[in-house]
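One chain follows as structure tokens, the form predicted alone.
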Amino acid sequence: MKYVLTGVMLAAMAFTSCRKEKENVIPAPLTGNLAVNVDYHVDGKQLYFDSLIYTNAAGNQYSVTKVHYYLSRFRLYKEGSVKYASDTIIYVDAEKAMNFSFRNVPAMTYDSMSFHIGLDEAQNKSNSLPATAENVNMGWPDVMGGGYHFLKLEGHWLDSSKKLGYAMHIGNNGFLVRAGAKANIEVNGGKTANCKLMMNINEWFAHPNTYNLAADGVYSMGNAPLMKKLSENGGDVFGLE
């Protein structure tokens, strides 16, 4: 009898030892990737390059020639709680295709985004990224605060009957744009979810400042005033489809 309790008991223990290690078990948690799309449009219009067929809030006539900017500091919310982060820096030329991922991002419904129009204060520091021609080209000058441009929007505009050129640079780490959009992401565990950024220029030219291109000034590089303007613009430039 001894050795049948004896037994009973040592299978009672491995038993319950067998069920603590399982219980002590955290299952990994389920992640997916996030694939993003950068378009663009013109208050719904299609965006065309160099046609002089766009009217701003403040009623300029005016083309886009250039949009080149960087993307950073990427966070994706759910009820109010930051639930994944990326580091990334992305430049991006607008008349480029424009896809990039984000991997073993947790597996859940997000309801907004997050992110930097430009580089913040611990990024944009001058020949800090690698030394390609896109980066070398949206350097911003040691004698002005060094670093890089934020955002380079370039093209024409009527001024009476006369075509002029307008540049909206921002850069100096003053006037970083910190941007966002609501979601509806869903990111299901081992697939990839997709969405797409867009961009409408307009914005740069509206909301909460209308930027008239006839009085405010077409040069916006190194004028604190101008590219305050269009640093407080950028925040809702891109919607999230």
The other form holds:
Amino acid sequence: MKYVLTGVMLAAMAFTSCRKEKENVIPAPLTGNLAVNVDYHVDGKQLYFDSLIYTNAAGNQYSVTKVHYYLSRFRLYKEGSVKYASDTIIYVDAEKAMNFSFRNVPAMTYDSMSFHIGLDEAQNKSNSLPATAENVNMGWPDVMGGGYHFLKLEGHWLDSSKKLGYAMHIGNNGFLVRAGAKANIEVNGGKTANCKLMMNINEWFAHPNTYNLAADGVYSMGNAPLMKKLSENGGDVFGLE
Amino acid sequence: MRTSRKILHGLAVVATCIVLAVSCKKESTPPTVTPQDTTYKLTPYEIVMPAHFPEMYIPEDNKPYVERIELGRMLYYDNILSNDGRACASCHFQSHGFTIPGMVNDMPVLSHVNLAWHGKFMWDGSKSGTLEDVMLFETQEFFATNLEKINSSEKYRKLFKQYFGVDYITHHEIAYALAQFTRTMISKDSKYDRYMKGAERLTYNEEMGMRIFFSEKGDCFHCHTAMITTDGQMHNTGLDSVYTKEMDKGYYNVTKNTSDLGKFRTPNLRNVALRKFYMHDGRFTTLEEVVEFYNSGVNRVSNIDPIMTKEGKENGLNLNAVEKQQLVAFLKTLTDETFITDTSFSKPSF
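Mind sharing the form predicted together with the partner chain? What's above is the form predicted alone.
Then the entire complex follows, led off by the chain already shown.
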């Protein structure tokens, strides 16, 4: 009897412990994080600031001294449907390392990402962003329509043998850059996936419009046709790795 | 026996680590200046941020207190800081927007206004960091403040003991007190400020001048940003084609990078009309001369700021006579009478 009782107790304990184990199985989280790093190149060459060593599609030899811009309205897609959306606004100074992340991203494999270079009409109003030094410096004067610069891309270029400057600035509603890139981003529940946004500076001067600094002009601010060209070219400046 | 030796050995290692950690901390951490260190009750001071100004950085260990600001003001006006009779106020007159109607070492003195938003200091950007950092330079190197002298002052010993909780005054506490005061020196009530708040109208010429300033016509705003009137960055604006004097090389003297030749920090334009000398070497003595330089005298040097190479404006803005006057009229709206008469910035009664 004693042995039977002990056997029953052991069986009960075993059953309970097994059940406990079963109860403790934590289901895989449904979301993970996505860490994004932003980097630069010029048709595959590393970007060195203030170096007159790059050539664009029009054959202009040029350097880069400044790349400041906003990224906003991120969307992640799978088979053409938006599966994740973030309206975070990111200010980027290309001379500084830039890493940011999205939290609670549904776990799945995404095949593309879209975002804006610049700010939506609702956000592109003077003093609508927090008054950080960066945002103040990106201000687009009220007398020119107000809001913020979407992009400041500046540097020098060689016109024959003369070194001149260029300032590709975009702002004003209507010139928002709708950018995107194909991706293969696998976000696993409870984990952080990584991806890298790579801006090819040369793409600002090509596709669909070949931008020739000698013929088109070196100063785009307030010049609607030039800002339109640049805005259209900006759609594919980023690749995703 | 062996076990207890191991324990003793372990304890000795832990103790050594603690001693090392404490001694390292003492060497690397500046003296704490929180009000808890003193029995004197300090009065917190709230710096009111002007609308649309960038956020101000205030270090955690130097939060503003009324008493420390007042102590900083006393030091600002006291020649005890130097060994040759000078004080900060010797070269920074409130009536001139905290600069002087003269030059020092062949350079105009940059004004002490809205310094809290600066990250680079001096014409050539040779000093950078927080206000505490630059004030440490001022007391430690520029003035080489004699600590024995200031510690022999019963008044300062007592005040520093009360406000900073120290028995011996070092350059660190002097710098922190000066930073407290200079952080409050905010110009925010010029005619331009009142216009931006909708409290005052500009004249027609001032308004037109503002439109030139803040549009591609004058393109002043890229460096002299709205409200704060400086982007705090280094620029070559084509002042010289040849850098004959060392001082003309500007930021190059700091970085030794040839692309920084002739670059200078964008000066704050608040109270610009009160100045007697302009540019890093004071070569211009009126706002009209400055505007004329930007209108027709810009040198197309190879590292000129890209913003200044717009087609047709390579050598200047090409403004007509009326437009130049309008631009000057707008610049004069940046004079802040409240700032230059505010008694909280004036010489205290010692």
